[in-house]
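As a starting point, one isolated chain is supplied in structure tokens, in the form predicted on its own.
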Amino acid sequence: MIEVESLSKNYGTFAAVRGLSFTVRPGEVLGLVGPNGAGKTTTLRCLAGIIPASSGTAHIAGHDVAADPVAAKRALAFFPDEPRLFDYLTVRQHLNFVARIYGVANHEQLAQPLLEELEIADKADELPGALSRGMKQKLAIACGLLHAPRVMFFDEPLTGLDPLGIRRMKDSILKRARDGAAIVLSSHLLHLLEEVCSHVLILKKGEKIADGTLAEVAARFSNGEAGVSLEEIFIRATGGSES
């Protein structure tokens, strides 16, 4: 569903992401994981055809994301750690727009339901003005949930939520992946990647450190032990502290 080989960015003489190859098959969610500056938010942009690779190749359920990124970009949805809102539609007429876009037939039977599950059905007549940041990260996933991609990328999806609004995008993720979704999900919540990720990618300095299910990563990381944590399979892999 997702397949990446030898995916690289550079800006100038700097290599963001070097040579990055790695697979999401449906029904999987991948953590991935790096210190800040790894490349994680430039590898989901350049996935989600937002910037181009500078080589390399990447497919969205089977579409060439750089030879046919409209097709590649209706299979997928792409989650910013920040939401993109119009100041002057209302969370329905934010609906409304998305499902003109993707062309989505009944889209009124769709939103309501996404709106419940996400718990701001109560807000529909409400500008982005009116609502948290937590309610604004809601209503930036249920956008892009309406037309039901087969890929999604999550790039810190919990800011701002509360501790009930977490557990139910968590709830959320899984559910899309039990469906069969192929799902990528970067966070410095390594205990929320623990909880709903099947497979690990760790990333330094743009460079793939490690990658497998979260079992295989713990093997090769915990000299042994038994119950070793992610946040500590992190830190042995990049050699330094949670960042």
Second form
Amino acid sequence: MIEVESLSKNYGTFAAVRGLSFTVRPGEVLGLVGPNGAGKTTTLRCLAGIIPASSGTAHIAGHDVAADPVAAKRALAFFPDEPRLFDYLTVRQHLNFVARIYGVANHEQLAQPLLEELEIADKADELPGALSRGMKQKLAIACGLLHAPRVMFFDEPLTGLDPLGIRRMKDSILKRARDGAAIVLSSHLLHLLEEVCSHVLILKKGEKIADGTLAEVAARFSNGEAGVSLEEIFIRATGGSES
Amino acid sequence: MLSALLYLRLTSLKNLLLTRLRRLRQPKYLFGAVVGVAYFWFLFFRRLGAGPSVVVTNVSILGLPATRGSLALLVAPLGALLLLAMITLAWVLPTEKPGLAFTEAEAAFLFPAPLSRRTLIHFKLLGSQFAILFTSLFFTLLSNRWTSLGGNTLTHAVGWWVILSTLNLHAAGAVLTLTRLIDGGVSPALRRVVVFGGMAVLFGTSFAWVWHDLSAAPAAPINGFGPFLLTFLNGGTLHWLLWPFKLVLGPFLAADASSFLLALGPALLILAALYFWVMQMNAAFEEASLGLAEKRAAAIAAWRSGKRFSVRVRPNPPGRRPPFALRGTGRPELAFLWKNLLATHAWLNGRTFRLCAVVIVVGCLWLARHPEWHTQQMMVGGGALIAGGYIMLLGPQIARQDLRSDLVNADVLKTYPLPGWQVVLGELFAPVTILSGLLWLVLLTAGLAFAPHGASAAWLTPGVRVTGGACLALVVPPLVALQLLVPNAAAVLFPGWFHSGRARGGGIDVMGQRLIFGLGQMFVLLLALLPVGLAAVVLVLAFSWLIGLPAAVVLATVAVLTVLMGEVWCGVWLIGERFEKLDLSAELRG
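To test you: the structure above is the form predicted on its own. What is the structure of the form predicted in complex with the partner chain?
Okay, now the whole complex, with that chain kicking things off.
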């Protein structure tokens, strides 16, 4: 579903991502972790077709993001850390607009349960200015889920959500994965990744340090200890700093 | 304590200047600065060394003799009246506690600090002086050309400083007094009744006084509006009401050094009195100032994000009814039109345009039926053409409901399953619709107002006029789209430049950048239109004798439309290609 091969992204002489390769199959949730500046957001933005990769390839649902971006984007949804909304569209009008962009014919029937699932149905006629940070985040998520994407990229999806919202978000991600979506999730909240992710990929300075199932990565950095947390694995793998 | 505050101001100013200077290392700012400096040089400084240029101001239309003295006589009371109006507004407008204008950072650091209210007010006044000095210099550059008033650069500069400082001190005093009044339970309605009532009494009394004097001396009648205005403003109670304001204007209007020095004393006394008043006020301004700081920060953030007309009076306005029903399937470009129309003013809708069209048709037909109103009819037509010219040139800079406003959402737009050209085309629809609607109203007005008269206009038959008007109306949308392509292309081709104008503050370099964009737009328009226009003229001339003028105009229009649509399509495609490759994070790194 997501196939990345030797993906690199350079800004001038600075290499933000270097030769990254991995695969995420349907039903898998890949946790992307790394220190600040490791290249997590850049990787997600390259995969979502927002910025072009400098080299390498990325296939989303069988479509090359560089060669056939429109087909690839039809299958994916990108959820940025900061919800970017249109100031003058209400919650419902956002969904209406996104439906037209993705050609979702029965969007009214789909939108209502989605709004109810995300608990913003009572705000359907409000503008973003009247929403809290968490509600804006939920609206951005609703917009992304409306066209039932098969591939999802979450960049710090829990920022601004309350505890109940975090729980619902986790459940929602797991439900979509069970339904066959391939999901990549970037977050600094390692306990969240432990709960949600089936796989993990650790990045540092744009390079892959380790990837595999949680058990595989844990085994690599646990030095034979049992029950080592992802946080401990992360610190051992990255040295615990950006440098 | 004030030394610390002075340090903050001076250091901030120094760092601002250093930042502006450092960014000149980037060619985009350096080039902009060169253009900006050249503009300022040619507009203002070039004249400084060459001595005052003679500006002839025609006051004879007001019934005053065309002499320098006449103008000066008129400026003093009119200027005083303007100052009175500004000061009155400061007492009338606020509906809630106005608050002193601190920035959010100032409020966050200074309000919890061990500073007295008096020190905070001093800080505020001191901070205002930097802006006042800068504004005085800028106004001096402008007013230096008003040689009819006399004086020189120095007297004008000090004069502006006195006027602006007086207004600033009064504003601070009014804020503090209003805060106390509101705390004391005086309602805005009562305050307005008192202020407006007082003004009405004073103006009414003065008018009656002057009228009585004029009636008592029929031997010396006053002819003309100017002399009457002078008599009214300089007589009765208004003479005394405007007197302190005339004193404030005195240094600026002084014709020579000695009269300047004589005028400076009373003006400084007024400043001192205002300062004493402000310092005596002990009002709890902090809470209102915090609210004001938040509002200002929100307004600045809206401005920097490109939503310069979106500073809302109400914090959470309700959602609007969509301009049309948007189905889930169909051309995605229409979704952008739908979205961007929702982002415009609520009154910019089809109903308003239809209403305007009806008013224009009824009004112009009424004028056409009354030959005695022929001059006014021509003025309406001429005004419409001038308005059309302004809309054509300035409209694309003002109607920004396109990629320029959405560049901040580029990440979201780029995740949509659409090729770049479709996003660009969709984004263009809203401003094209709005500006085309306005230009169609202009065409309608001009077409109805310019009714042909006489034998020389016999060829302008109704058929030719209707055909010509319809053809021009058809050409308008692609022409507007072509115009809009320039700023949209600038937004995606030079996002660093585009963002620099909003996110990194102003400055002469940024002003220069805007000048470059404006000139570029005009250049592209000329480049696109000249060959098309010439071809259209040739076609009309060549074919009008063969197939008749209306048919020749239609033929030329088809040719023009084909070329313009082709140009627009190429532009949209190229900008779309660029948009697909756009990486804002890379562009803005520099």
